[in-house]
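Taking the form predicted alone, here's one chain by itself in structure tokens.
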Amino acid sequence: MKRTMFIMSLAVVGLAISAWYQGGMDLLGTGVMAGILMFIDVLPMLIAAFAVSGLVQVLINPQMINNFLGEGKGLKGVTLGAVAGSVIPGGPYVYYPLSASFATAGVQASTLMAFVVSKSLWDLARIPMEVAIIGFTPAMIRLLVTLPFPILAGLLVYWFYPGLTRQMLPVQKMEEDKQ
């Protein structure tokens, strides 16, 4: 987290210097104002997403999650993660905090991988808009071509990164809190 904040801070400073160099204080101020307006625009969604995430953390029974999606659930957990990713509404402001809640509850990393990849590729809520914009046949071909990827990504994590669940940030924090 500290490394990410350091890199983001460097990016902000570098881009601010570049904006100031190219257009002076006017361009720098325009960029800062665009960022502030974007923040104000997404703030309600962020508050709602983190509220959902926090409520999921207190409402989900960790034992139940472990029974269905915890370590060692393999293909069953990966498949459930992929299905959940396709039906849960909302964008990244919703599903990443939700993923963190699932990780804290003990969901295995391979299931979370299938969940996130499925949300990106199979989001059922986007299909009507996709059909309206690019047409039925291209949308269905895109859906069929990407169909195996969430489960494949989850299985690859399951087979090649079996200890990844313990390295995920919410799980690390929870283990640090216990100590």
The other form holds:
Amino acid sequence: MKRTMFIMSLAVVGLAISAWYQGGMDLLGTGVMAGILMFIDVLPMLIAAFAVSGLVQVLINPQMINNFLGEGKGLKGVTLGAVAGSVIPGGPYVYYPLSASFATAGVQASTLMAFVVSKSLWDLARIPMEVAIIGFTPAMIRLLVTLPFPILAGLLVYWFYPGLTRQMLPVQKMEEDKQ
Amino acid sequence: MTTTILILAALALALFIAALRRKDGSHTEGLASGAKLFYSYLPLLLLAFLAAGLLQVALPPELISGWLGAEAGWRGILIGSFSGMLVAAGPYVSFPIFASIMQGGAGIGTVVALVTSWSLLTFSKLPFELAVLGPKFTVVRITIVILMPPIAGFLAHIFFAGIL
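Given the form predicted alone above, what does the protein look like in the form predicted in complex with its partner chain?
Time for the whole complex; same chain goes first.
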């Protein structure tokens, strides 16, 4: 938790210096304002996302999420994670809090990897926009060639990074709370 | 944006009603748990939004279209694979930029590499991932997906360059 805070602070300072170097205090101010405005803009969504997250935690016991997202079951969990990523709407400020509540409920890192990669590549809510703006054929080609990636990413974690589940921030937080 | 908030609000309401019907205080417990989660992530989220805002000015999206010009073929795929991650904006800003790059004569491989790279690696999502899932998950994910944009670009170029 502290380490993440530290890395994030470093990133913000680095970006602030880069903005200041390129355009002085004016550009730096524009960037900070853009961040604050974005935050205010998505605040209702953030609140709704965290409400859903909290209610999901209470309503659905860890056993149910584990059974559904297939704890330790490799391909099944990964496939379900990928499908969930495709269907769940909203930006990163929505699906990351949600994935935190999944992780707390015991969902494996491999499943969450498939979830996050699928959200990036198979996002059902984004496809209509992609078709509308870059065209039907290019959008379909893009979708087709990236189709196996979410499941592949999940399986790679399942095979090669079995310890990742315990190293995720929500799981570490939960263990800190227990102590 | 509006659709997302409507869907989320409806989802929250449905879950709240489901919790209420249990008649065991689940509804207040759920909201309290959500609020607690929100407060515990708030400092990180604020940093994440600051980083996202600063990214927009430090890396203006127009920069990218200037680089790519009419690149096609293998060179375009490689440039596209790495420049997509620099497009630090959401779909409403990014897709029009990709469309203009395509109209500028870039090949299908370039466009597919670019969209895939932006989807998987855009700097603008990283702050949120770091804030919520932590650095270890983010590093592992980047290690895994870093080769996907050029692979997607090559596949699109090999199989589909002829039909467009």
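Positions refer to the first chain, counted from 1. Please read all numbers here as calculations on a predicted model, not as lab measurements. So that the term is clear: the rigid core is the largest set of C-alpha atoms that superpose within 1.5 Å between two forms.
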item	value
Exercise: are residue 87 and residue 2 on one rigid part between these two forms	no
Hinge rotation between these two forms - smaller rigid part turning relative to the larger, in degrees	15
Shift in Å of the residue 35 Cα between these two forms [rigid core superposition]	3.6
